[in-house]
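Form predicted alone, single chain, as structure tokens, below.
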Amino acid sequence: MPDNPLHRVLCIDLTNQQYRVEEKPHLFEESVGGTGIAIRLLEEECPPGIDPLRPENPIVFAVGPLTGLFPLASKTVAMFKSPLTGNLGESHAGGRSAVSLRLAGYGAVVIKGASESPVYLSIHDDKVYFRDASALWGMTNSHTIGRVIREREPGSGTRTIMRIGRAGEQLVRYASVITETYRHFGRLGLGAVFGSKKLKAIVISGNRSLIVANPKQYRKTYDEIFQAAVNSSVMQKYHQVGTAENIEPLNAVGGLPTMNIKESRFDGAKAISGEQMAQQYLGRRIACAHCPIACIHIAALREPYEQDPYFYKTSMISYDYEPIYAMGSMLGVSDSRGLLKLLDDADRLGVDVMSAGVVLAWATEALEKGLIKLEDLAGAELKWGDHQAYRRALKMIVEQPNDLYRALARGVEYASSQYGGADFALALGGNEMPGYHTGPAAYAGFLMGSRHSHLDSAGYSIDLKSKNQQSASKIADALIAEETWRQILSSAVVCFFARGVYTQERIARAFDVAGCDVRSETLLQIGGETLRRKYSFKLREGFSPKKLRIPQRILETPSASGIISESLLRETVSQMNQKLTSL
């Protein structure tokens, strides 16, 4: 086969507005792509101990050998040093970003330095343009930014447009990067890293063809994966109702975080359930590039104009389980229209909705307990269920008019260190918690996972199957085994929703026809090495399992597995550390 464009790394220097392309076949051959190549590039490019908001902090984007060739291999991996946690930042996004990057002829992009004035990058095949973004800087609506760039740039239909909102400019530590309007690099503050570099957006398009060594075998493997995906009952669930289907089942078993986990069941769950949202608001379903499932559910919210009630505007708002938990049950919001408006605000401002919801929940309880004062909130009198107050506070977190909002913009871990209330500050490893109060395996995964995310190892699934009956060692083994395999999926890069479709045997055959020389028996070795490197990077940047804070609240409120034992949780963390350091 000819030289593989996947092995090309585009290196961009924002400070000097220069770029170059490096060939790194050995890295891709050893680590496949995606997460595997991203952590190696981060190790090479990120100076130890660097402030995440310094120009030296690199942004790495990477795709994998299945991108553009097989269904559901549709994610781009972003890696950076997180301004929220101070260690590994990793976020994945769908949309068109992965296919656009692959068709432009790159397996990865590394962005370093910082511009003196706002810019956006325009990458079209082998050319990189540094566009003036001064007119876009300060715009409060991320949708408007995308519209302006779409009108200026070529590549309609195949390009990706990644951009930050006002939150990224203001260095909110959990600012997101929005791509294709409805998808995000949401967690761990990539938007703030963009903002620190004065990087408003990135446009990528390309016209390369992807070549396979054996077209006949490629078609056979493709058809097998495609049929497995479209005939899967799990994937059908994602298409019909989406991840929001999880609201009522988790509520039924007592695993739905409610009002800052004062409770684990929400009386208003049905009103914001996936089924109810689909019945009342579903406007369309859309899919990431090269995905036959279309799991992205978009609500059509129709509202009259204030000045003329006889004329209406329709807002199209994406919703999933995690956003509904974060701005719904976590804040006691059962008004579905108010919930959608909160989600829309978060999207327009460019904040990670999960972190924002946990921060607002902590602030509500801190106000109740007298740790913060009403005047500190500048008129946003936070009360459970009051979506209007939460909307006002969300905007002020971005604008940061006073010390309290500046603290909230740095995350709940920092805010509680300044105002108290650490016992109910729901951050794990520095990252605000996901929406699963299911038991010790979930929380051990949040504490120790490379992204402190439910997507690291699906600990909630272990909890619901075992009902708190497993030992610390068995929980640790299960979590690490799952996370090890997920390094292969995220190196491919395959959507985790398709993990039941992409079995070890199928992914090995897909690699073979894609020209990736990886044998089935070596997959777990590669996954283990990638996980080891990620954990080593975290330790290098100051992560310490012994210093992990466990919020008292998660030990007090019964979970889906009952009361969580702190000793079991700490022993599981200790076991995971021992096993990860010996990989």
Given for the second form:
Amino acid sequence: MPDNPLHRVLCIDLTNQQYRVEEKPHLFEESVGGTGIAIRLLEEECPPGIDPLRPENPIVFAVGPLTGLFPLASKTVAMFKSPLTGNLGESHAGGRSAVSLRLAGYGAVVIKGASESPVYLSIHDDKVYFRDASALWGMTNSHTIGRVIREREPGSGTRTIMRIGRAGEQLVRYASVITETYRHFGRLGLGAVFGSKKLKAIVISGNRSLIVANPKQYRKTYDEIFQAAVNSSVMQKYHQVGTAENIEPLNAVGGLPTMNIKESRFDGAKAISGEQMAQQYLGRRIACAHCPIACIHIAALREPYEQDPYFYKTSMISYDYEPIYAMGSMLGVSDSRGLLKLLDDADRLGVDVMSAGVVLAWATEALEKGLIKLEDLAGAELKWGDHQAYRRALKMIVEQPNDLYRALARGVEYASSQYGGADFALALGGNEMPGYHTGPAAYAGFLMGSRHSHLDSAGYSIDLKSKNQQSASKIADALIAEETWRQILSSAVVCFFARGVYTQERIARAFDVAGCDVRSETLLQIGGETLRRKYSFKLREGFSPKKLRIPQRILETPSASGIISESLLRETVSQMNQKLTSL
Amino acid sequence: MTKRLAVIDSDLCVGCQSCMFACSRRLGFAGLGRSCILAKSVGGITRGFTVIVCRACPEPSCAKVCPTEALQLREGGGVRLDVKKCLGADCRLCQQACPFGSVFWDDQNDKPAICVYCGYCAEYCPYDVIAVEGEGEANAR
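I have the form predicted alone already, so could you send the form predicted together with its partner chain?
First the chain shown before, then all remaining chains and molecules of the complex.
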């Protein structure tokens, strides 16, 4: 398609407050969109070996050919050099950013440089405004930032407002970027990169039409995908109880990380399960842009003001499986009200709730073992289950009043390098772990997956199916095969929850309707190439599979598939490295 | 029987935009540039959504202010647009007059985008927020 707006890359220079649009049709033809495009732009724009918090670190956002055309293709892929791991930073978010970006007329945005004083970017179709954000810098609640910008900017209903909280300003290495109040670029510290650039927020609005060559075929393909989505039982699960439905099953099989994985089952699991949360608190379900499923679950927490009888406030707080694991079972918190307040605090402050939970869990155990001192915690006497102490500590991680909190703000890998306790510091590849203590495949994925996440390779699923009976080579093959395919999904920015809807054949047909000239047979080849590029970037930035630290704790506490063998895990890592370097 | 689109219960709306995309798709376009329906938050997604769509008023404000009679009254309520008579972006009085904000704008043609009450959007609403209602049926909220 000539003049396809997808091929337009908006390049923004914060240092000089300038912007321009570059047409990159060949890049999109070769690498599709989303992850595929983002890694190409990162390769081009990120100089080797830079400090991730220097102005040279680019922020890339990319969407795909199906965005704005088909449902469930509304993720935005962010790439940057991670200030948490020092290598590839990749984080995906739902919400409205992908559709807004596409319908503003772009396929990607690259933000470079740094502003002298706080700014927010306001992108409305072809115009970019650099707006002063000095008055917004330092505000304690990220939700307020959203409210202020919402009143000031146009585009209600077809815009995104991405913003950071205090954690991003304070360069907490796992600070998040929050979008539409309830979705996040959570992992790997994009919020700190925003903060280092004095970039407080980005508003993008757009609602243009996109031309399709064959409207009849478009409607037909659309209907097929839409019907498959709304009639799918898997999608029903995400709509009804939501991702939190996994708490009880993971607990039942002994795969729910509990109290820093001293245990893999949590006595309080039922109290914080998806079913309980829904019965007690569920106040609203909402959807990302152009997604009929509505998996976002929002709790309504009603609390009295203690000094003022009959005066209440109701907070609307989003919850999902991972946040419940990280601030619930991982910290021994079974008081669901306390848990919700912790989740709300994480959003107000703008920290990645998963990293924050793992950091607090390490600190609790480090205090138990005498590695850190109570006085260093400055009044937050960390104890399993004590949500009030955790809330105090979380605020101090952001404000960093002393050396201990400064170390905690750099992540658990760094904190344990300073204070000891690496055996129970639950970061893999430098990133705090997600909530799956299921077996070797999950951990191999966390260690070697390009973003150290369970999301790209689904190792937990291999574990639960194989019960620790597979060889290193088979695990490595299965993880890489899944990760290769998911590069295509994330290049089309299809939500991974919709992976059953978007089969290879359907993706190819949707691409065809969208004017993206990629045949079904070449999809996996492109996925492999994207994975290879991402792994090369990691190696370039110092990632070394041989140096990967495996915390002793994960080998000691039985997982859902029994005791994990270190030699099997190391062998799987080695095999994955061989396979990834020969892609 | 004259039809109109009714918002049955906006509290059921999850903001999925399926209706909005359907409206442009009906005309053969992807994206939202032709859409005559908007689901937007009520002061932030925290507070839920409102659905903005033509209510097919019996005495439409938009038609009253149209200087060229481009907006013709439709039997049973609402209006039809005669694009040849419309002054487009030079005028926009209809857009200003509609108290609901239901006169959308088609940037490509620079004319108002007016709901034709076809109900295509409602077919894609997964949560029964909107429905086509016949004349004389109970008024929805």
